[in-house]
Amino acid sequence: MSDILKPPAHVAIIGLGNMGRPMGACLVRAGFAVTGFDVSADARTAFARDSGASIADDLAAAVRHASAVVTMVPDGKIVRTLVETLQPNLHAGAVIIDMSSSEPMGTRELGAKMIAAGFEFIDAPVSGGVRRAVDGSLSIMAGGESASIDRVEAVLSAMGRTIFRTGPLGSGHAMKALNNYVSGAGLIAACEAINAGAAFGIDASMMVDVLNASTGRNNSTEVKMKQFILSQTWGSGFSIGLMAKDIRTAGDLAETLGVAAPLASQCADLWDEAAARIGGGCDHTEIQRFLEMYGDNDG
(Lines of atoms letter the chains of each structure in order from A and count residues from 1; the text may use other names and numbers.)
(Lines give C-alpha, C1' and ligand atoms only; values in the text may rest on other atoms or scores of the structure.)
Protein backbone atom coordinates (compact mmCIF):
# COMPACT_ATOMS: atom_id res chain seq x y z
CA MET A 1 0.00 0.00 0.00
CA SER A 2 1.15 3.58 -0.69
CA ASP A 3 2.35 5.75 2.18
CA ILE A 4 -0.27 7.21 4.50
CA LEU A 5 -0.47 10.96 3.93
CA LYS A 6 0.05 12.97 7.08
CA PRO A 7 1.26 16.52 7.73
CA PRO A 8 3.37 18.03 6.26
CA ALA A 9 2.41 16.17 3.05
CA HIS A 10 1.71 18.42 0.07
CA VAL A 11 -1.98 18.85 -0.78
CA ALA A 12 -3.36 20.88 -3.68
CA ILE A 13 -6.89 22.25 -3.42
CA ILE A 14 -8.58 23.26 -6.65
CA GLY A 15 -11.58 25.56 -6.23
CA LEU A 16 -11.42 28.34 -3.65
CA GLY A 17 -15.05 29.39 -3.40
CA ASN A 18 -17.35 29.57 -0.40
CA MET A 19 -16.49 26.01 0.65
CA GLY A 20 -13.06 25.37 -0.84
CA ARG A 21 -11.44 28.39 0.78
CA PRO A 22 -12.27 27.49 4.42
CA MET A 23 -11.63 23.79 3.76
CA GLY A 24 -8.17 24.66 2.46
CA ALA A 25 -7.58 26.82 5.52
CA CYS A 26 -8.39 23.81 7.72
CA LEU A 27 -5.73 21.80 5.89
CA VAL A 28 -3.21 24.56 6.57
CA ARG A 29 -4.08 24.62 10.27
CA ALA A 30 -3.63 20.85 10.40
CA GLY A 31 -0.06 21.25 9.18
CA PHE A 32 -0.32 20.20 5.55
CA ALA A 33 1.70 22.03 2.91
CA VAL A 34 -1.17 23.46 0.86
CA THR A 35 -1.19 25.00 -2.59
CA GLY A 36 -4.46 26.52 -3.77
CA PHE A 37 -5.73 27.26 -7.25
CA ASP A 38 -8.84 28.93 -8.62
CA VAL A 39 -9.60 30.47 -11.98
CA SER A 40 -10.40 33.67 -10.08
CA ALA A 41 -7.31 35.69 -9.20
CA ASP A 42 -9.30 37.39 -6.44
CA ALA A 43 -10.14 34.03 -4.89
CA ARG A 44 -6.49 32.99 -4.99
CA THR A 45 -5.41 36.22 -3.34
CA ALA A 46 -8.05 35.96 -0.62
CA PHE A 47 -7.06 32.36 0.13
CA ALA A 48 -3.38 33.23 0.48
CA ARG A 49 -4.19 36.24 2.65
CA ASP A 50 -6.61 34.44 4.96
CA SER A 51 -4.83 31.08 5.31
CA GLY A 52 -1.15 31.73 4.69
CA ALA A 53 -1.14 28.97 2.08
CA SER A 54 0.74 29.05 -1.19
CA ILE A 55 -1.18 29.71 -4.38
CA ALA A 56 -0.47 28.85 -8.00
CA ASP A 57 -1.34 30.75 -11.14
CA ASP A 58 -2.09 27.59 -13.13
CA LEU A 59 -3.13 23.99 -12.61
CA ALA A 60 0.21 22.50 -13.53
CA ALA A 61 2.04 24.46 -10.85
CA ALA A 62 -0.66 23.72 -8.27
CA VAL A 63 -0.48 19.93 -8.56
CA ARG A 64 3.09 19.22 -9.66
CA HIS A 65 4.37 18.34 -6.18
CA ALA A 66 1.09 17.29 -4.57
CA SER A 67 0.57 13.85 -3.06
CA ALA A 68 -3.18 14.55 -2.91
CA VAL A 69 -5.34 16.81 -5.05
CA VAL A 70 -8.71 18.01 -3.68
CA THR A 71 -11.28 19.29 -6.17
CA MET A 72 -14.07 21.52 -4.84
CA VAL A 73 -15.84 22.92 -7.91
CA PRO A 74 -19.49 23.28 -8.98
CA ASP A 75 -20.07 20.00 -10.86
CA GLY A 76 -18.67 16.80 -12.30
CA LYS A 77 -18.23 18.18 -15.82
CA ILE A 78 -15.79 20.74 -14.47
CA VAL A 79 -14.06 18.03 -12.43
CA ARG A 80 -13.56 15.91 -15.55
CA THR A 81 -12.05 18.84 -17.45
CA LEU A 82 -9.78 19.68 -14.53
CA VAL A 83 -8.59 16.11 -14.04
CA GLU A 84 -7.89 15.58 -17.72
CA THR A 85 -5.95 18.87 -17.78
CA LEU A 86 -3.89 18.24 -14.67
CA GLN A 87 -3.20 14.53 -15.28
CA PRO A 88 0.08 15.05 -17.20
CA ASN A 89 1.45 17.01 -14.23
CA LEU A 90 0.54 14.53 -11.49
CA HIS A 91 3.23 12.32 -10.08
CA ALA A 92 2.64 8.57 -10.00
CA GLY A 93 0.41 7.39 -7.17
CA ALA A 94 -1.14 10.79 -6.40
CA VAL A 95 -4.60 10.61 -4.85
CA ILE A 96 -7.41 12.62 -6.43
CA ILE A 97 -10.15 13.48 -3.92
CA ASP A 98 -13.27 14.81 -5.63
CA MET A 99 -15.14 16.69 -2.91
CA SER A 100 -17.44 18.43 -5.40
CA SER A 101 -21.08 17.42 -5.92
CA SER A 102 -20.53 15.30 -9.02
CA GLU A 103 -22.78 12.85 -10.84
CA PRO A 104 -22.22 9.34 -9.40
CA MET A 105 -22.09 7.39 -12.67
CA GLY A 106 -19.68 9.93 -14.14
CA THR A 107 -17.50 9.58 -11.05
CA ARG A 108 -17.29 5.82 -11.57
CA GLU A 109 -16.19 6.31 -15.15
CA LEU A 110 -13.64 9.05 -14.44
CA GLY A 111 -12.28 7.30 -11.36
CA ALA A 112 -11.80 4.01 -13.21
CA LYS A 113 -9.91 5.83 -15.95
CA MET A 114 -7.57 7.54 -13.50
CA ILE A 115 -6.97 4.37 -11.50
CA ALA A 116 -6.08 2.53 -14.71
CA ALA A 117 -3.57 5.33 -15.41
CA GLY A 118 -1.78 4.65 -12.13
CA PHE A 119 -3.40 7.15 -9.77
CA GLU A 120 -5.78 6.76 -6.82
CA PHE A 121 -9.25 8.29 -6.86
CA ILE A 122 -11.99 8.69 -4.27
CA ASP A 123 -15.16 10.75 -4.12
CA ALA A 124 -15.67 12.57 -0.83
CA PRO A 125 -18.42 15.21 -1.01
CA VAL A 126 -19.40 17.10 2.10
CA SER A 127 -22.43 18.32 4.02
CA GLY A 128 -22.69 21.03 6.64
CA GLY A 129 -22.40 24.33 4.82
CA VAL A 130 -19.96 27.20 5.15
CA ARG A 131 -20.11 27.43 8.94
CA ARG A 132 -18.96 23.85 9.38
CA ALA A 133 -16.39 24.21 6.61
CA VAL A 134 -14.84 27.05 8.60
CA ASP A 135 -14.52 25.07 11.84
CA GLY A 136 -13.61 21.76 10.18
CA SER A 137 -16.70 19.91 11.36
CA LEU A 138 -18.16 18.85 8.00
CA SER A 139 -19.72 15.46 7.39
CA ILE A 140 -17.79 13.70 4.63
CA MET A 141 -19.17 10.84 2.52
CA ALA A 142 -16.23 8.89 1.11
CA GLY A 143 -16.57 6.38 -1.70
CA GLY A 144 -13.80 4.27 -3.20
CA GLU A 145 -11.22 1.68 -2.28
CA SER A 146 -10.70 1.36 1.47
CA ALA A 147 -6.92 1.50 1.07
CA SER A 148 -7.17 4.82 -0.79
CA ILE A 149 -9.45 6.29 1.88
CA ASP A 150 -7.07 5.02 4.57
CA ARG A 151 -4.23 6.78 2.81
CA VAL A 152 -5.92 10.21 2.93
CA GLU A 153 -7.90 9.84 6.15
CA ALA A 154 -5.80 12.52 7.88
CA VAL A 155 -6.52 14.89 4.99
CA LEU A 156 -10.25 14.28 5.28
CA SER A 157 -10.17 14.49 9.09
CA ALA A 158 -8.64 17.96 8.87
CA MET A 159 -11.80 19.16 7.13
CA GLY A 160 -14.53 16.98 8.65
CA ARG A 161 -15.61 15.70 12.03
CA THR A 162 -17.39 12.62 10.70
CA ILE A 163 -16.23 10.48 7.78
CA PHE A 164 -18.73 7.98 6.44
CA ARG A 165 -17.33 5.24 4.22
CA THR A 166 -20.25 4.85 1.89
CA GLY A 167 -18.99 2.02 -0.33
CA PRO A 168 -17.57 1.74 -3.85
CA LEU A 169 -16.44 4.60 -6.07
CA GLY A 170 -19.29 7.00 -6.76
CA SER A 171 -21.25 6.09 -3.64
CA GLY A 172 -20.17 9.26 -1.85
CA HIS A 173 -21.59 11.39 -4.64
CA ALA A 174 -24.75 9.28 -4.70
CA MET A 175 -25.18 9.77 -0.96
CA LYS A 176 -24.56 13.54 -1.22
CA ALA A 177 -27.22 13.94 -3.92
CA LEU A 178 -29.72 11.85 -1.98
CA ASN A 179 -28.98 13.79 1.20
CA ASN A 180 -29.56 17.09 -0.57
CA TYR A 181 -32.80 15.77 -2.04
CA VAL A 182 -34.06 15.04 1.49
CA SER A 183 -32.77 18.43 2.64
CA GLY A 184 -34.32 20.33 -0.27
CA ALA A 185 -37.66 18.56 0.09
CA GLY A 186 -37.66 19.32 3.81
CA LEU A 187 -36.91 22.99 3.18
CA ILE A 188 -39.83 23.35 0.77
CA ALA A 189 -42.15 21.56 3.18
CA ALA A 190 -41.09 23.84 6.02
CA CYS A 191 -41.56 26.99 3.94
CA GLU A 192 -45.00 25.90 2.70
CA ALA A 193 -46.10 25.08 6.24
CA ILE A 194 -44.88 28.43 7.59
CA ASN A 195 -46.60 30.30 4.76
CA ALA A 196 -49.90 28.50 5.32
CA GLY A 197 -49.73 29.03 9.08
CA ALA A 198 -48.92 32.73 8.69
CA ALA A 199 -51.89 33.13 6.34
CA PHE A 200 -54.06 31.60 9.06
CA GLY A 201 -52.72 34.10 11.58
CA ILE A 202 -50.09 32.00 13.39
CA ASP A 203 -46.84 33.76 14.27
CA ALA A 204 -44.09 32.42 11.98
CA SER A 205 -41.36 32.47 14.62
CA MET A 206 -43.57 30.60 17.06
CA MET A 207 -44.36 28.05 14.34
CA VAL A 208 -40.66 27.33 13.94
CA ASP A 209 -40.39 26.79 17.71
CA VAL A 210 -43.32 24.35 17.60
CA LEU A 211 -41.83 22.44 14.67
CA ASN A 212 -38.48 22.19 16.42
CA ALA A 213 -40.16 20.79 19.53
CA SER A 214 -42.29 18.38 17.51
CA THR A 215 -42.15 15.73 14.81
CA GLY A 216 -41.88 18.28 12.00
CA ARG A 217 -38.34 19.21 13.05
CA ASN A 218 -35.68 18.97 10.31
CA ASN A 219 -32.40 20.62 9.40
CA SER A 220 -34.16 23.52 7.71
CA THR A 221 -36.39 24.30 10.69
CA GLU A 222 -33.39 24.16 13.01
CA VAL A 223 -30.71 26.08 11.11
CA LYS A 224 -32.36 27.92 8.20
CA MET A 225 -35.87 29.19 8.94
CA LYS A 226 -35.14 31.85 11.55
CA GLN A 227 -31.52 32.38 10.63
CA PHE A 228 -31.89 33.03 6.90
CA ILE A 229 -35.55 32.95 5.85
CA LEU A 230 -37.59 34.78 8.49
CA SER A 231 -34.70 37.26 8.83
CA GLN A 232 -34.58 37.57 5.02
CA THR A 233 -30.78 37.54 5.09
CA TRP A 234 -30.60 34.62 2.64
CA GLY A 235 -27.00 33.92 3.66
CA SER A 236 -26.46 30.16 3.95
CA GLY A 237 -23.69 30.21 1.35
CA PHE A 238 -25.16 27.48 -0.90
CA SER A 239 -26.83 28.50 -4.13
CA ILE A 240 -30.25 27.56 -5.42
CA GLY A 241 -28.65 26.40 -8.66
CA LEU A 242 -26.41 23.91 -6.87
CA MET A 243 -29.31 22.60 -4.81
CA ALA A 244 -31.38 22.17 -7.97
CA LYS A 245 -28.50 20.31 -9.61
CA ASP A 246 -28.06 17.92 -6.67
CA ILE A 247 -31.78 17.14 -6.43
CA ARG A 248 -31.95 16.48 -10.17
CA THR A 249 -28.94 14.17 -9.77
CA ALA A 250 -30.79 12.24 -7.05
CA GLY A 251 -33.89 11.91 -9.21
CA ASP A 252 -31.88 10.83 -12.25
CA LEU A 253 -29.99 8.28 -10.16
CA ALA A 254 -33.22 6.70 -8.94
CA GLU A 255 -34.52 6.56 -12.50
CA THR A 256 -31.30 5.00 -13.80
CA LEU A 257 -31.48 2.34 -11.10
CA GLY A 258 -35.17 1.63 -11.75
CA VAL A 259 -36.25 2.88 -8.32
CA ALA A 260 -39.64 4.61 -8.10
CA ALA A 261 -39.11 8.13 -6.75
CA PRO A 262 -42.02 10.31 -7.92
CA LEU A 263 -41.53 12.92 -5.21
CA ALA A 264 -37.86 13.33 -6.14
CA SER A 265 -38.84 14.03 -9.74
CA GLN A 266 -41.46 16.59 -8.74
CA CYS A 267 -39.10 18.20 -6.24
CA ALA A 268 -36.38 18.47 -8.90
CA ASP A 269 -38.82 20.15 -11.28
CA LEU A 270 -39.76 22.69 -8.61
CA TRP A 271 -36.16 23.55 -7.77
CA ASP A 272 -35.26 23.83 -11.47
CA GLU A 273 -38.16 26.23 -11.96
CA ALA A 274 -37.06 28.27 -8.95
CA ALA A 275 -33.49 28.52 -10.24
CA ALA A 276 -34.72 29.64 -13.65
CA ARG A 277 -37.15 32.17 -12.24
CA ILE A 278 -35.15 33.92 -9.52
CA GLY A 279 -31.62 33.03 -10.65
CA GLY A 280 -29.39 30.07 -9.95
CA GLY A 281 -26.86 32.23 -8.14
CA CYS A 282 -29.33 33.18 -5.41
CA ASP A 283 -28.95 31.54 -2.02
CA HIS A 284 -30.96 28.32 -1.83
CA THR A 285 -32.92 29.65 1.15
CA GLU A 286 -34.45 32.11 -1.30
CA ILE A 287 -36.69 29.25 -2.41
CA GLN A 288 -39.06 31.03 -0.01
CA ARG A 289 -39.16 34.02 -2.36
CA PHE A 290 -40.02 31.71 -5.24
CA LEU A 291 -42.79 30.03 -3.26
CA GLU A 292 -44.29 33.41 -2.43
CA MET A 293 -44.60 34.19 -6.16
CA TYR A 294 -45.38 30.61 -7.27
CA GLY A 295 -48.26 30.49 -9.72
CA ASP A 296 -47.99 34.20 -10.44
CA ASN A 297 -46.97 34.12 -14.09
CA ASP A 298 -46.40 37.85 -14.04
CA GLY A 299 -44.24 37.74 -10.89
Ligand code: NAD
Second form
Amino acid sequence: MSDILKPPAHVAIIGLGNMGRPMGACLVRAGFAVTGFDVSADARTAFARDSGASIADDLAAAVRHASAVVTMVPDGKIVRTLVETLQPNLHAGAVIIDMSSSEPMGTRELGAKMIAAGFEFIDAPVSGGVRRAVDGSLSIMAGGESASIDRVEAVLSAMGRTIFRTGPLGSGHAMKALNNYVSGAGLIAACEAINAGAAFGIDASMMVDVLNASTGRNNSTEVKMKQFILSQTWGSGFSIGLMAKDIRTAGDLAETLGVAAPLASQCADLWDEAAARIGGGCDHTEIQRFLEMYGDNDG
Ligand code: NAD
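Structure of the form predicted in complex with nicotinamide-adenine-dinucleotide, given the form predicted on its own:
Full complex below, order starting with the chain above.
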Protein backbone atom coordinates (compact mmCIF):
# COMPACT_ATOMS: atom_id res chain seq x y z
CA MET A 1 0.00 0.00 0.00
CA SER A 2 1.40 3.38 -1.00
CA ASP A 3 2.03 6.12 1.53
CA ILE A 4 -0.51 8.82 2.44
CA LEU A 5 0.71 12.16 1.06
CA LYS A 6 1.10 14.88 3.65
CA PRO A 7 3.05 18.16 3.62
CA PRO A 8 5.90 18.58 2.72
CA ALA A 9 5.34 15.96 -0.03
CA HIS A 10 6.20 17.14 -3.52
CA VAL A 11 3.21 18.13 -5.68
CA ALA A 12 3.42 19.33 -9.28
CA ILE A 13 0.65 21.52 -10.67
CA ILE A 14 0.26 21.79 -14.44
CA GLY A 15 -1.86 24.66 -15.75
CA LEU A 16 -1.47 27.97 -13.95
CA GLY A 17 -4.44 29.92 -15.31
CA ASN A 18 -7.34 31.58 -13.49
CA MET A 19 -7.87 28.50 -11.31
CA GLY A 20 -4.52 26.66 -11.23
CA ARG A 21 -2.65 29.70 -9.93
CA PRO A 22 -4.72 30.23 -6.76
CA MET A 23 -5.12 26.46 -6.24
CA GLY A 24 -1.33 26.04 -6.41
CA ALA A 25 -0.93 28.90 -3.93
CA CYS A 26 -3.23 27.02 -1.50
CA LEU A 27 -0.96 23.96 -1.77
CA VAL A 28 2.06 26.14 -0.94
CA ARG A 29 0.26 27.64 2.08
CA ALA A 30 -0.58 24.11 3.29
CA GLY A 31 3.15 23.27 3.32
CA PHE A 32 3.50 21.10 0.20
CA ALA A 33 6.67 21.42 -1.90
CA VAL A 34 5.06 22.72 -5.08
CA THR A 35 6.46 22.96 -8.60
CA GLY A 36 4.29 24.65 -11.22
CA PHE A 37 4.34 24.43 -15.00
CA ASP A 38 2.32 26.16 -17.71
CA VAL A 39 2.97 26.50 -21.43
CA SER A 40 2.64 30.27 -20.92
CA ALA A 41 5.82 31.88 -19.56
CA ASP A 42 3.73 34.77 -18.21
CA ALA A 43 1.56 32.35 -16.21
CA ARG A 44 4.69 30.67 -14.78
CA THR A 45 6.19 33.99 -13.74
CA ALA A 46 2.95 35.21 -12.15
CA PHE A 47 2.60 31.94 -10.20
CA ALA A 48 6.15 32.08 -8.83
CA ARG A 49 5.73 35.75 -7.89
CA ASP A 50 2.34 35.32 -6.18
CA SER A 51 2.89 32.02 -4.37
CA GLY A 52 6.64 31.66 -3.84
CA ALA A 53 6.50 28.18 -5.42
CA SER A 54 9.14 26.76 -7.73
CA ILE A 55 8.42 26.73 -11.41
CA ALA A 56 9.78 24.41 -14.10
CA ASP A 57 10.59 25.27 -17.69
CA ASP A 58 9.25 21.99 -19.00
CA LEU A 59 6.88 19.20 -18.06
CA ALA A 60 9.60 16.63 -17.39
CA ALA A 61 11.30 18.85 -14.82
CA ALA A 62 7.94 19.73 -13.21
CA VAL A 63 6.96 16.14 -12.43
CA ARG A 64 10.32 14.41 -11.89
CA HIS A 65 10.19 14.56 -8.06
CA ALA A 66 6.42 14.70 -7.66
CA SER A 67 4.42 12.17 -5.64
CA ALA A 68 1.23 13.78 -6.95
CA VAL A 69 0.58 15.66 -10.18
CA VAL A 70 -2.41 18.02 -10.37
CA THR A 71 -3.63 18.96 -13.86
CA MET A 72 -5.74 22.14 -14.22
CA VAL A 73 -5.87 22.81 -17.95
CA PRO A 74 -8.79 23.71 -20.28
CA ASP A 75 -10.05 20.23 -21.26
CA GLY A 76 -9.58 16.46 -21.27
CA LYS A 77 -7.93 16.37 -24.69
CA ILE A 78 -5.10 18.53 -23.39
CA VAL A 79 -4.89 16.39 -20.24
CA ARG A 80 -4.50 13.26 -22.33
CA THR A 81 -1.66 14.71 -24.40
CA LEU A 82 0.20 16.10 -21.45
CA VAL A 83 -0.18 12.94 -19.33
CA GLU A 84 1.22 10.87 -22.22
CA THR A 85 4.13 13.32 -22.46
CA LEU A 86 4.95 13.38 -18.77
CA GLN A 87 4.51 9.62 -18.12
CA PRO A 88 8.15 8.62 -18.82
CA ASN A 89 9.30 11.11 -16.15
CA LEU A 90 6.85 10.11 -13.45
CA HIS A 91 8.12 7.99 -10.61
CA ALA A 92 6.40 4.69 -9.90
CA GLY A 93 3.24 4.96 -7.83
CA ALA A 94 2.74 8.69 -8.43
CA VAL A 95 -0.89 9.86 -8.29
CA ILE A 96 -2.30 11.92 -11.14
CA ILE A 97 -5.21 14.13 -10.07
CA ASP A 98 -7.08 15.62 -13.01
CA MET A 99 -8.87 18.64 -11.53
CA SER A 100 -9.71 20.11 -14.95
CA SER A 101 -13.30 19.81 -16.17
CA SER A 102 -12.60 16.94 -18.57
CA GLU A 103 -14.88 14.67 -20.52
CA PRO A 104 -15.80 11.62 -18.34
CA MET A 105 -15.59 8.86 -20.98
CA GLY A 106 -12.08 10.02 -21.95
CA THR A 107 -11.11 10.06 -18.27
CA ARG A 108 -12.16 6.44 -17.84
CA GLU A 109 -9.91 5.42 -20.72
CA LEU A 110 -6.92 7.53 -19.75
CA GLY A 111 -7.19 6.59 -16.06
CA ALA A 112 -7.40 2.87 -16.81
CA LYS A 113 -4.32 3.14 -19.03
CA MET A 114 -2.31 4.96 -16.38
CA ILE A 115 -3.39 2.53 -13.64
CA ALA A 116 -2.33 -0.41 -15.86
CA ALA A 117 1.06 1.30 -16.24
CA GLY A 118 1.57 1.35 -12.45
CA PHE A 119 0.35 4.83 -11.52
CA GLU A 120 -2.72 6.01 -9.63
CA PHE A 121 -5.28 8.27 -11.28
CA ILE A 122 -8.32 10.12 -9.97
CA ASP A 123 -10.58 12.79 -11.41
CA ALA A 124 -11.28 15.65 -8.98
CA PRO A 125 -12.86 18.61 -10.78
CA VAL A 126 -13.96 21.62 -8.79
CA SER A 127 -16.76 24.15 -8.48
CA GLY A 128 -16.82 27.54 -6.81
CA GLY A 129 -14.93 29.72 -9.27
CA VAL A 130 -11.87 31.88 -8.80
CA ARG A 131 -13.14 33.41 -5.54
CA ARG A 132 -13.31 30.03 -3.80
CA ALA A 133 -10.07 28.85 -5.46
CA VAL A 134 -8.35 31.82 -3.80
CA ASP A 135 -9.62 31.04 -0.31
CA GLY A 136 -9.28 27.25 -0.65
CA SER A 137 -12.99 26.55 -0.21
CA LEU A 138 -13.78 24.84 -3.51
CA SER A 139 -16.29 22.03 -3.82
CA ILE A 140 -14.40 18.96 -5.12
CA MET A 141 -15.99 15.96 -6.86
CA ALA A 142 -13.59 13.03 -6.62
CA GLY A 143 -13.96 9.90 -8.73
CA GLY A 144 -11.71 6.83 -8.60
CA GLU A 145 -10.42 4.20 -6.21
CA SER A 146 -11.10 5.06 -2.55
CA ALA A 147 -7.52 4.16 -1.60
CA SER A 148 -6.15 6.64 -4.15
CA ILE A 149 -8.46 9.39 -2.90
CA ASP A 150 -7.45 8.59 0.71
CA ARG A 151 -3.83 8.94 -0.34
CA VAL A 152 -4.26 12.50 -1.62
CA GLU A 153 -6.96 13.70 0.76
CA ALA A 154 -4.61 16.27 2.33
CA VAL A 155 -3.76 17.62 -1.15
CA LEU A 156 -7.46 18.01 -1.97
CA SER A 157 -8.29 19.48 1.44
CA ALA A 158 -5.69 22.19 0.91
CA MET A 159 -7.78 23.47 -2.03
CA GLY A 160 -11.34 22.57 -1.13
CA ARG A 161 -13.73 22.63 1.79
CA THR A 162 -16.06 19.87 0.63
CA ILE A 163 -14.80 16.69 -0.97
CA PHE A 164 -17.54 14.53 -2.44
CA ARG A 165 -16.63 10.95 -3.37
CA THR A 166 -18.77 10.53 -6.45
CA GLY A 167 -17.91 6.91 -7.34
CA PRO A 168 -15.65 5.22 -9.87
CA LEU A 169 -13.16 6.85 -12.23
CA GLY A 170 -14.84 9.50 -14.42
CA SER A 171 -17.78 10.07 -12.06
CA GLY A 172 -16.30 13.34 -10.79
CA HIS A 173 -16.04 14.63 -14.34
CA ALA A 174 -19.58 13.48 -15.14
CA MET A 175 -20.88 15.23 -12.01
CA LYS A 176 -18.98 18.42 -12.85
CA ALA A 177 -20.39 18.63 -16.39
CA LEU A 178 -23.91 18.00 -15.08
CA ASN A 179 -23.43 20.66 -12.39
CA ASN A 180 -22.35 23.19 -14.99
CA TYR A 181 -25.33 22.32 -17.16
CA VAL A 182 -27.64 23.20 -14.26
CA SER A 183 -25.60 26.34 -13.57
CA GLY A 184 -25.44 27.45 -17.23
CA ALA A 185 -29.16 26.84 -17.80
CA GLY A 186 -29.93 28.80 -14.63
CA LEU A 187 -27.80 31.71 -15.80
CA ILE A 188 -29.57 31.89 -19.16
CA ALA A 189 -32.99 31.69 -17.48
CA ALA A 190 -32.04 34.50 -15.08
CA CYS A 191 -30.73 36.72 -17.92
CA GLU A 192 -33.85 36.16 -20.04
CA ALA A 193 -36.10 36.97 -17.08
CA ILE A 194 -34.18 40.15 -16.26
CA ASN A 195 -34.30 41.28 -19.91
CA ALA A 196 -38.05 40.67 -20.15
CA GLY A 197 -38.73 42.35 -16.80
CA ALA A 198 -36.63 45.37 -17.73
CA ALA A 199 -38.54 45.68 -21.03
CA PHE A 200 -41.74 45.72 -18.95
CA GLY A 201 -40.28 48.57 -16.90
CA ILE A 202 -39.24 46.73 -13.73
CA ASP A 203 -35.95 47.85 -12.17
CA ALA A 204 -33.28 45.18 -12.84
CA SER A 205 -31.59 45.44 -9.46
CA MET A 206 -34.94 45.13 -7.69
CA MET A 207 -35.74 42.08 -9.79
CA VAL A 208 -32.58 40.39 -8.54
CA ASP A 209 -33.63 41.16 -4.94
CA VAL A 210 -37.07 39.66 -5.60
CA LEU A 211 -35.61 36.52 -7.21
CA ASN A 212 -33.19 36.09 -4.31
CA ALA A 213 -36.06 36.24 -1.81
CA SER A 214 -38.23 33.94 -3.93
CA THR A 215 -38.22 30.56 -5.63
CA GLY A 216 -36.40 31.82 -8.75
CA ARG A 217 -33.17 32.22 -6.75
CA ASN A 218 -30.10 30.39 -8.08
CA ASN A 219 -26.31 30.74 -7.95
CA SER A 220 -26.36 33.23 -10.83
CA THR A 221 -28.94 35.50 -9.21
CA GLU A 222 -26.97 35.35 -5.95
CA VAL A 223 -23.36 35.76 -6.99
CA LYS A 224 -23.28 36.83 -10.67
CA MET A 225 -26.21 39.04 -11.66
CA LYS A 226 -25.46 42.21 -9.69
CA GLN A 227 -21.74 41.53 -9.29
CA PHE A 228 -20.74 40.97 -12.93
CA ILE A 229 -23.78 41.51 -15.20
CA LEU A 230 -25.73 44.57 -14.01
CA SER A 231 -22.39 46.20 -13.11
CA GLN A 232 -21.15 45.27 -16.63
CA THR A 233 -17.75 44.33 -15.19
CA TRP A 234 -17.93 40.77 -16.66
CA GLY A 235 -15.10 39.65 -14.38
CA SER A 236 -15.97 36.24 -12.92
CA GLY A 237 -12.79 34.63 -14.30
CA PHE A 238 -14.60 31.75 -16.08
CA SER A 239 -14.71 32.01 -19.85
CA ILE A 240 -17.71 31.46 -22.08
CA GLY A 241 -15.74 28.89 -24.12
CA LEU A 242 -15.09 26.74 -21.05
CA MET A 243 -18.75 26.94 -19.98
CA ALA A 244 -19.88 25.97 -23.50
CA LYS A 245 -17.52 22.96 -23.41
CA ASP A 246 -18.94 21.75 -20.07
CA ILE A 247 -22.57 22.03 -21.16
CA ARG A 248 -21.83 20.21 -24.42
CA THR A 249 -20.13 17.48 -22.34
CA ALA A 250 -23.26 17.14 -20.20
CA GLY A 251 -25.55 16.98 -23.24
CA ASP A 252 -23.33 14.42 -24.98
CA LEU A 253 -23.15 12.33 -21.80
CA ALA A 254 -26.94 12.15 -21.54
CA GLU A 255 -27.17 11.22 -25.22
CA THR A 256 -24.46 8.52 -24.91
CA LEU A 257 -26.32 7.05 -21.96
CA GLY A 258 -29.66 7.14 -23.79
CA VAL A 259 -31.16 9.58 -21.28
CA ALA A 260 -33.64 12.12 -22.66
CA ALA A 261 -32.34 15.64 -21.94
CA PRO A 262 -33.80 17.94 -24.61
CA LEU A 263 -33.09 21.14 -22.69
CA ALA A 264 -29.42 20.17 -22.26
CA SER A 265 -28.85 19.92 -25.99
CA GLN A 266 -30.64 23.24 -26.67
CA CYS A 267 -28.70 24.86 -23.86
CA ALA A 268 -25.41 23.52 -25.29
CA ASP A 269 -26.34 24.93 -28.73
CA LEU A 270 -27.00 28.36 -27.22
CA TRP A 271 -23.71 28.45 -25.31
CA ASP A 272 -21.79 27.28 -28.41
CA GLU A 273 -23.46 29.97 -30.49
CA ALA A 274 -22.65 32.59 -27.85
CA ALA A 275 -18.99 31.53 -27.74
CA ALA A 276 -18.77 31.64 -31.54
CA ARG A 277 -20.48 35.01 -31.78
CA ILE A 278 -18.83 37.03 -29.00
CA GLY A 279 -15.60 35.03 -28.59
CA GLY A 280 -14.79 32.02 -26.39
CA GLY A 281 -12.34 34.05 -24.31
CA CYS A 282 -15.05 36.46 -23.06
CA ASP A 283 -16.29 35.98 -19.52
CA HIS A 284 -19.22 33.54 -19.32
CA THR A 285 -21.38 36.24 -17.70
CA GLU A 286 -21.26 38.03 -21.07
CA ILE A 287 -23.92 35.54 -22.19
CA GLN A 288 -26.18 38.47 -21.21
CA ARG A 289 -24.75 40.60 -24.05
CA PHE A 290 -25.27 37.70 -26.44
CA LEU A 291 -28.90 37.31 -25.33
CA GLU A 292 -29.51 41.03 -25.83
CA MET A 293 -28.36 40.74 -29.45
CA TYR A 294 -30.00 37.33 -30.01
CA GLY A 295 -32.16 37.38 -33.11
CA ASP A 296 -30.35 40.42 -34.42
CA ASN A 297 -28.96 38.90 -37.61
CA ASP A 298 -27.00 42.00 -38.57
CA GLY A 299 -24.97 41.95 -35.33
P1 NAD B 1 -7.52 29.21 -17.98
O2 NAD B 1 -7.71 29.27 -19.45
O3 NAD B 1 -7.53 30.48 -17.19
O4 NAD B 1 -6.15 28.46 -17.64
C5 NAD B 1 -5.74 27.28 -18.28
C6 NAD B 1 -4.21 27.27 -18.26
O7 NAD B 1 -3.75 26.05 -18.80
C8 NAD B 1 -3.60 28.41 -19.11
O9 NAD B 1 -2.69 29.17 -18.33
C10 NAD B 1 -2.90 27.66 -20.23
O11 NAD B 1 -1.72 28.31 -20.69
C12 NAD B 1 -2.58 26.33 -19.56
N13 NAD B 1 -2.32 25.24 -20.49
C14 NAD B 1 -3.00 24.92 -21.62
N15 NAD B 1 -2.45 23.83 -22.20
C16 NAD B 1 -1.42 23.46 -21.41
C17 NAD B 1 -0.46 22.40 -21.48
N18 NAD B 1 -0.47 21.51 -22.47
N19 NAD B 1 0.48 22.31 -20.51
C20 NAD B 1 0.51 23.22 -19.50
N21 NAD B 1 -0.36 24.25 -19.38
C22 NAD B 1 -1.32 24.36 -20.32
O23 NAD B 1 -8.63 28.21 -17.44
P24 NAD B 1 -9.20 28.11 -15.96
O25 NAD B 1 -10.35 29.03 -15.85
O26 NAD B 1 -8.09 28.14 -14.99
O27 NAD B 1 -9.82 26.63 -16.02
C28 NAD B 1 -9.03 25.46 -15.94
C29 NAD B 1 -9.97 24.25 -15.84
O30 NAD B 1 -10.81 24.40 -14.69
C31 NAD B 1 -10.92 24.12 -17.04
O32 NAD B 1 -11.14 22.76 -17.32
C33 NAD B 1 -12.21 24.79 -16.54
O34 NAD B 1 -13.34 24.32 -17.25
C35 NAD B 1 -12.18 24.41 -15.07
N36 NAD B 1 -12.88 25.31 -14.14
C37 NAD B 1 -12.77 26.67 -14.23
C38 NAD B 1 -13.42 27.49 -13.30
C39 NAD B 1 -13.34 29.02 -13.34
O40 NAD B 1 -14.12 29.67 -12.62
N41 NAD B 1 -12.44 29.62 -14.11
C42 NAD B 1 -14.18 26.90 -12.27
C43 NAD B 1 -14.24 25.51 -12.20
C44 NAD B 1 -13.58 24.72 -13.13
